[in-house]
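Have a look below at one chain only, the form predicted alone, in structure tokens format.
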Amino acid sequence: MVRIFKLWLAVMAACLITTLSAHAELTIEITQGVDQPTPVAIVPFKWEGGYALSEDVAKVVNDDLSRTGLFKMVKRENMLSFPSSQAQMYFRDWRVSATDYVLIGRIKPGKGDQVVVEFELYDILKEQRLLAEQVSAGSANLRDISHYIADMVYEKLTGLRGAFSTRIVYVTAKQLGNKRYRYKLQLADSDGARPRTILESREPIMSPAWSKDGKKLAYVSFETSRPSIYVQDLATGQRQRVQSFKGLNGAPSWSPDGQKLAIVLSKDGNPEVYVLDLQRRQLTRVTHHYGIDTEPSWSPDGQSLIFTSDRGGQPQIYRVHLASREITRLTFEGRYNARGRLTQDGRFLAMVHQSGGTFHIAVQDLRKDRVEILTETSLDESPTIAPNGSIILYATQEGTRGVLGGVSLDGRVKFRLPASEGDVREPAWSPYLQ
């Protein structure tokens, strides 16, 4: 019998044969949204100095709000007024367009290249301020206090903390010619934007995973023609190999504290799980099995891991207790379930699922052993969280190019972020950054 269930190097030919691009700045499409969106109005932020400013930071929060598809943004054209200041709110002329709640701001030179951003959330029907705030950068960070509002906007709407001011990483390719590529691993806004190269290389690379505390990525790079595992600090850019054994080398995953990284190796014979110790340089054995284990994931708590493994016949998600090695299988709806990812609370399991002989984004209710499938496109893989919880992004195909998807973990959302060129894969969303 095949056993091929995204057996780690497989997944890597197979995703790797199309036509990929160099230059893969994402952009955001919005495909399904809410059935009732709630009216939100974003005025554009009043700019009280002598040049003009690098960023619309009104535009950008509108943006990262609308992608949501919980909010009807109200069009500029259609706002009655432009408002910066309380004293300049006309909660009536508001209620007359059918708008719930209204962000106004002003932006202010400050010293040096520093610029004040005051902003203020409105709710229309209450005649309430919700949210009232001043913060400061230099002009070239606009963007990052941008998604910062949106964060607060999000949050205060809600109640779920905002992403926005996340990041994400994804790996592309250039097709030079011969069968030859030219890889790379990118890092750009939650939203798409400022991409920019972490590493370049002619051999293949995969599996970006974040360290907790967002400052260091690890990744397999085939670039010595076999693969192995770096870790790379994401401010100063030096990089170290820290494991590269005869065989497979494959699917690194940070522990919560930063210490360890759970990782696929073949040198005993057969794909099993460990964990090394980055500090002691200590491995550990994790799995013990004839069938393939694989794709580690750790739980919220350290406590655990989930991988899959194909030990029952098919591959399916199991969960592993490190101190007691006890196993115990999670999935059972379906013959393939794979590439499980946990949310922070460790209640939903999101995973490769196959229905129809088509692979689909799902998600497992853990306390009610309730599965969802999310997505309706095809060859979808790659499945990663926002740290909220609220949106689960994934790789799949678009026609004949690979694209990066979203949707929200009710299903009730759906976005897609393709590039401007060729294929994106797979994406590794970050947790909250300082």
Contents of the next structure:
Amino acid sequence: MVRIFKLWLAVMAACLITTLSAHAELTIEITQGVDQPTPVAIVPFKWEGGYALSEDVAKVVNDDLSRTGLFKMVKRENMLSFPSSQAQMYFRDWRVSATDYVLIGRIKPGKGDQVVVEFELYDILKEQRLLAEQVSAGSANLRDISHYIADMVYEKLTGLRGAFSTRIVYVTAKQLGNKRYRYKLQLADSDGARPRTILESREPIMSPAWSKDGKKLAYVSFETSRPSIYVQDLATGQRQRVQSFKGLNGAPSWSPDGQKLAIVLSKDGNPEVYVLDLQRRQLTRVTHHYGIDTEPSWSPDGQSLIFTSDRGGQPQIYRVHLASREITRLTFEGRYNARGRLTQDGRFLAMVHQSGGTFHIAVQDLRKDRVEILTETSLDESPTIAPNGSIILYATQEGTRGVLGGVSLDGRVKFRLPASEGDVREPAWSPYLQ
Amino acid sequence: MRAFNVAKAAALALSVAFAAGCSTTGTTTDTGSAATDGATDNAATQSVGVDSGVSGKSLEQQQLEALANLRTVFYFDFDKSTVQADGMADLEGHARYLSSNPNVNVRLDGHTDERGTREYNMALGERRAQAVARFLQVNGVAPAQIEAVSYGEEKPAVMGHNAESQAENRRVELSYVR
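Right, the form predicted alone is done; let's see the coordinates for the form predicted together with the partner chain.
Once more the chain from above appears, this time first in line as the rest of the complex follows.
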């Protein structure tokens, strides 16, 4: 029953961090939730050790679940008691305070700096225990344990796999002075906590993309004063320039098998989509058109790419089947649809959609061909979808600053991740890790 | 050797042009609005190695002086990659200098405003830089003298989100190399 938590990040943190300067810490503000959220209480976990713990596990779990907008979290001051074991659970007390589910837990010191966390989830109406599990890890990794517990609770209550244990990367830009900027590629937990700088440059960094195993990033960096595509191994920090032709080298997207990158090159005069086989160093041109072809992204089955093209006069999203090279136009509503991303089931297309003079995040149901605009702010861009398809993160403007926003795929839940400094942009959500 | 000196001198002369440029940029935006909050940002920051190697030759001197008065930032209408008409004469001036100095190279950095997606804007920025490159070529500059690089919306000249700032950001910046 004891699960050993694989903490790849602990290793990562040790070997890859080159710079640890002031981080743009992201904090979450929920701006809109569902109408009838389920009431859930996350009781403070009992700590049985002699030293102070670095994290309040119950609080991290509470905040994760709160951010989904699906739950109404019971405040600690409104809890009649803080049970930490089954014997202390009085269902009637929770029923009178209209709580549907209660999570309790206890933390014990283990060997060395290890801790053992036990947690139990209860259905108050049925008076049933839904979960009882034990997790152990280094005491420095309590946040990882917390996200894991949140994933378990979320899955139990929604039937959907949780994505709290995933990571995000994003780019920050700060103006230092006259035409001088500092760009950073940052890696953080899915809730924005524990940001780390994995690349810093005075020249622009853009278009970060995760490999499907979550071990590598591809991105564009102008560090040579021209755009080139790099691949960086997260565990070792090793990076490699994989493409630097004359002109554009941009918009990398990993194939689902991790062997290839779809990229954009303009070496033949105008932007075209190519597929680069990373092992064989073989480059295959996919599009042939004098217009702009860019922003490729793989379909989850690896059979096709979606991309943005102005071949019809205005930017719209197309799909190219890789075997037959057959091209199909996917978007028809509005004059500007770009930078599409597909959900894992391939059914929904998240994209940047212009309506009126402003840019919003929209989602198109490819089965029903219905488009729904999800955001009201302007200048919304760079949608990235959580691996469980629940939330789209995107970049938007708040006042004069770039911030990240989140919206559920059905548009019911919205939140903000404002950063404490600089412009935040181009979020990219990792796949499931481990 | 001589051409190299000319190039250096040109760069020097241009840095003067850059410094003077901030007073003229306001009038080059399509909206015609003068100095917005960040207009001074248009002054160049690259420090150019000061080299006193110009030996007062009159023709070169004249060319350089003419060059120093030319603007180096060229503006575009929204979603367009045609240089605004008021920049044409100055571009022709650069073309004249480059075609008579075939060893001098120039770099064209294409930029867009913040509207639209980032990678799509990379493509638009490249279109603008290429439009300027074609204009220079038509006016006698060899393709090998020109490099076009797009920065998309990644390096705005000014930070604002209003129409004036966006107009100042839709630009191609011309700079002499070495």
